[in-house]
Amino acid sequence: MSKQDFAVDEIARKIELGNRRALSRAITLVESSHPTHRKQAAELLQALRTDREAIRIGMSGTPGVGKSTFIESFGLQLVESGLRVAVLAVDPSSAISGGSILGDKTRMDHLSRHSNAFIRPSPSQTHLGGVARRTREATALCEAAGFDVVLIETVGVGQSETMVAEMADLFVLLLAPAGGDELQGVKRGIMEMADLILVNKADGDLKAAATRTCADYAGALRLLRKRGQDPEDFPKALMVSAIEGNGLHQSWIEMQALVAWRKKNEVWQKIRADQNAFWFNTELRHALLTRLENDPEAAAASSAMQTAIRAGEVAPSVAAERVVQSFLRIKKT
């Protein structure tokens, strides 16, 4: 993708359109990690309108729960019901080859095929906090593209999918019935980000599990410290079932009383503000080591400090610090 070839008004005009090609165009450039197209995403971020609003869900769940079959039954509800639904979905990527399956769009058929929705898997590229690196971005685009609802799913569950919660207005946790002691086995620190916890499969021989696993989930949620972004019953814990529908629409209405309550208090805008600030100091923390890596003195004391720290002559963080203040004293220079 040259300069030539991307004329960044032409793109976000055709994006707030909600041209789905120049969408996923701006997709590809905002997740490319050359420079010419990192200036030219800016460019493009920059350009396009801030004024719509999409409510930003994040969803994460344990292995096995069913993220994609629930994603794509709430999603089909949502879209019958007349909105806009953008799904970004992120793939594990190979610690060795570095590629992945992005099989998201075949696992959600029916959604992918609705005039109402737009899916997009993308490679988390072994970037930690199940989303890729650039996901953030990509739901700003799909803001600016008039979409209503923008569901991001993460790779898994574990600690570090919580990064998800620092893009999403609401982040839903979903759990699976009779899981073991999930209880113990999920991290407290994901249960402490949830807005709400969702146990799938409530249906058949699950139902039963399932109404004893929501309850367990319901009474640890209660000893956990409030939180001042809610109102006074959340989070809560609820049973669906993505392959009979039940409960979806009853999610729904509780994610829109959530919104509406957090908008209303301002703790809405108040989420935003504090999200934007996380990613400002996660892209300078990113840019600082991009050019401490990247410059060649810097590089080559790098090296060196390496070699100290095998031979055990240097402990790391004392080797850290002395390659920083090689490379401030080069910039000085």
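Positions refer to the first chain, counted from 1. On a predicted model such as this, the values are computed, not experimentally measured, just so you know. Take the two forms, find the largest set of C-alpha atoms that superpose within 1.5 Å, and that set is the rigid core. What changes on going to the form predicted in complex with another copy of the chain:
- After superposing the rigid core, the C-alpha of Ser302 moves by 2 Å or more between these two forms.
Could I have the structure of this protein in the form predicted in complex with another copy of the chain, to go alongside the form predicted on its own above?
What follows is just the one chain, with no partners and no other molecules.
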């Protein structure tokens, strides 16, 4: 998308009318870190209507729990009931491997071909900060495009769950049945983010194990309940079978109940406002540090200070203060 053919209002209207090609191109635009593209992306985001709100569902689960199968079955159930569903993937590990969780679209064969569904693989070769902004902005594009549900998928790697939880309305953790009564080594921090734990593979030989695992997690979740903030019975653990389809409808009913409760109790908008404030602070720090890094004179001062530090001539804190003074003085002239 070059500068001359970027008609921001036209693209915005196309997205709002549900034009998939316009949406795809806009997501490619917000994925770019090129300054011109960043500027265009900002203009586009400002030009879009903001009165449309999807239910943004963050979904995490380690490889092997059947996440793709679950999203395929769950997503199909939603689109067949007439809802429009977008699926976005966040995978910082793909930034390293250059791969993509959803790159293999055949894994969601039926869903990806449905006219009410939109599946977007994660971009490769971006750092975590870039992934966060791209996913947040792609979600905003999907909301403006009128999707009812945006599923944001992540694998349990590093800090990606925290990031996704900060941009989702609901956070769902997908687990597999565990042997014995062990809690699968799920990090406590991730359990604390979950609104709903779904124990998948509750079918065939694994059904008994799934029942036990679900009960274990239900018990653990009771200890994590925050009184007043959510309905009394949340967070909740349920059994599902993505393959047989059991529990999928119930999962959606639970999600809707939580959404309705939060909207009624003004928790919904508060969470969104807090998330926006969080991302504003994150972006603010990032934007300022990027300016410093890209400032040629600050870079020269920084490089001179690095040499002085290595020679033991100046303390790191003193050197840092000098570079900042030089950076801000440069801006004065």
